[in-house]
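Shown here is one chain on its own, the form predicted alone, set out as structure tokens.
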Amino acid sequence: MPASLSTPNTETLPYLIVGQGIAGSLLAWHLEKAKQPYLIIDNNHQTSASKIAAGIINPITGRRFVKSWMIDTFLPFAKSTYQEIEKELGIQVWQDMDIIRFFMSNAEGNNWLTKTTLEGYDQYLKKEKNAHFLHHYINDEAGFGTVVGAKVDLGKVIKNFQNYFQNKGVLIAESFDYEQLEIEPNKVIYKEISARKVIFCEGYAAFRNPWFAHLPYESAKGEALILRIPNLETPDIIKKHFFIVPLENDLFWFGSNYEWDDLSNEPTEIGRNYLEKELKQILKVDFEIVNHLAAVRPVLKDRRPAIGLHPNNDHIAFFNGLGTKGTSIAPYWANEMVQFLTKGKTLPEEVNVRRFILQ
């Protein structure tokens, strides 16, 4: 298959990927294993959230600290489907890793234990943890719980999958352009590409397909700073408010917050204030800012992912939508998206794409 557009290809492909990010590569992933043949269009990236996410998996959110939609499904998978990643491409992307959740009030610390007690919870919280030690380091006002949880170092997932898809010929390196799609009865033919379905992987930028800019989009800007934190040394990721994730060294990603009206890739100045004041609250003791980055979460109204063909069109499909939680839940639906092209199984109403009214 064809690394550029300089030949034409009159063969006609099952499947032609647009986005590389942690959506496309993960899909590709799975058409792989499913030994179907596939070509990605990528503009490196540029708009995908997966580049500056930090990839935590937290299987307990929110203040009532209630577990993640389908997690007891979600995660086992995304850590068998990451460790088989791991194992082809010679990489190390996942770790376990504990969550030391800070309590912002005694009645969240209450709250917590009652949780504890609860059928389905035991096995992602921890009623101890050896941490008191942060104490030295984190305002510590109403005590902490420990999440059973994990990271996945996305940047490296979708950097050693970029090589690997350059090296095997199916990645083209420039920004797709719509008006060259042509839609054919049985087929679509993108310049030189023919293709049986074309698959939008765009994250945000999804909000300009003219096949599904009506979707209701809520996508939200998160920045995050990496920080230096000298002689704080820790296994685990810290939440308060807010998460501190360990890198490298006396590395540390800090973040993130949610904009909904500037919905631009770069950093600002007052994102960086917001998080330095909101890191001065969290810190006892000093940080360096060495890098400051954002990006455009894909989200929808409902907060479910949108996959699945187009409602007039069924060489049109579309796989987004993963939002904040894309880590933990994009092998999965990557999986049963690829079940749904090629064997025909159906597509959940709640993440199915034609929930939405579509142009």
Ligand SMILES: Cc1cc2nc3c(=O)[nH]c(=O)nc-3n(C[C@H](O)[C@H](O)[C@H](O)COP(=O)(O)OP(=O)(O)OC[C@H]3O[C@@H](n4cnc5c(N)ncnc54)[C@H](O)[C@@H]3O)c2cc1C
Given for the second form:
Amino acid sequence: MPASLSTPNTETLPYLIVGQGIAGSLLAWHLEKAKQPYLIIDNNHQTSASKIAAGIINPITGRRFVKSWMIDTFLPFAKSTYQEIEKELGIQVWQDMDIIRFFMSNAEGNNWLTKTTLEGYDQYLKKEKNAHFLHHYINDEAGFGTVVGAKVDLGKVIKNFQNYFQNKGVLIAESFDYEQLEIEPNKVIYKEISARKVIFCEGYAAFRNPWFAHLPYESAKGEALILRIPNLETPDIIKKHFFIVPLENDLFWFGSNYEWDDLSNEPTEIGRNYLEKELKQILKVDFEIVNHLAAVRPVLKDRRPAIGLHPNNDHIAFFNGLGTKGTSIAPYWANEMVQFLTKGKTLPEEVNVRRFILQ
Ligand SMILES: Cc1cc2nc3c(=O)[nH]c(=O)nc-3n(C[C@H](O)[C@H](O)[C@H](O)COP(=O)(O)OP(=O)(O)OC[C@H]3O[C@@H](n4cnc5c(N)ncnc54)[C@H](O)[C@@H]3O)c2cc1C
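Got the form predicted alone; any chance of the form predicted together with the named molecule too?
Everything in the complex follows now, all chains and molecules, and the chain you saw is the first one.
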């Protein structure tokens, strides 16, 4: 078993991470790089958004084609982190991918053209792209533009990290019971584990965490379909209101919707019917639904991550609120969090969990 209750020097105690989604996995990864001991508790991904996410990194978003928050910093950092993980775990998860963005109107197309001339946008927007064969498959009313993006196979990252952590003997497969956490002056104790700090990374399930129940959660469920679309051979992600993301063979990920009332994690008939109806308007060809997935994105009211220490207790930490963009933002903030924990680097107020006042 890990650290003993009687370990006198708290600096040698492990960090105890709760949750092995992309947040907890990358935090553990950066702690390891910083030569810090850690243990992870995860309930076998019972409520994992990371496992079903498409893993798209889309630098230009919204109807007005705005650059995604801090993307110039996040994208290169994410690429080098995932490529390092690929090397160390012997897997392939990163793909540079274009996103073919179909316009909903001519006005949108004009707006796009203006953006292509703006400084700082040119690296993400391609003026020329030979993807006109997609007209055979996609209903195209107003043309398309091309965004230079990427995709990470997050499901594969999580699965391979799970094996990696299991093999190292640092992953405990159980549900964390908040009532069993004891706070001591210099450490926390959870069952037989003494830890330097507990770092909560439970994704949307954090609303049940009594230490962080005061945060303004606006988590959003998303459902997705796995499709077979015979003969559609595209190396690119297609976006027309929804994303169509090529997987292996002739399979595609299609999604997703946003639902704020039902945060159940279960795929629903309403969700499936809605996605299927939308899909029929987008696709000109037949498709087959081979799977239906659902999970909840951990979103906070101000749409920023929440990281750092509990307002009243320095041994309780949080790394969450990755929202709709965990793939691109988790690598950078996990590293910043580790720099904060190990070197005292200041966390920007914008992401610091202490910005939320404890009532
Ligand atoms: C349909 C859908 C599509 C998405 N597509 C994209 C995309 O294309 N690109 C992108 O960047 N983002 C996407 N996202 C968002 C992305 O999934 C999240 O930003 C990210 O996965 C959040 O990671 P996390 O580690 O914080 O949470 P999670 O992945 O949910 O991980 C939390 C982990 O903690 C575990 N856990 C929770 N409570 C406990 C407990 N008490 N004890 C033990 N373990 C516990 C859970 O089971 C889980 O394994 C999508 C999300 C959805 C739902």
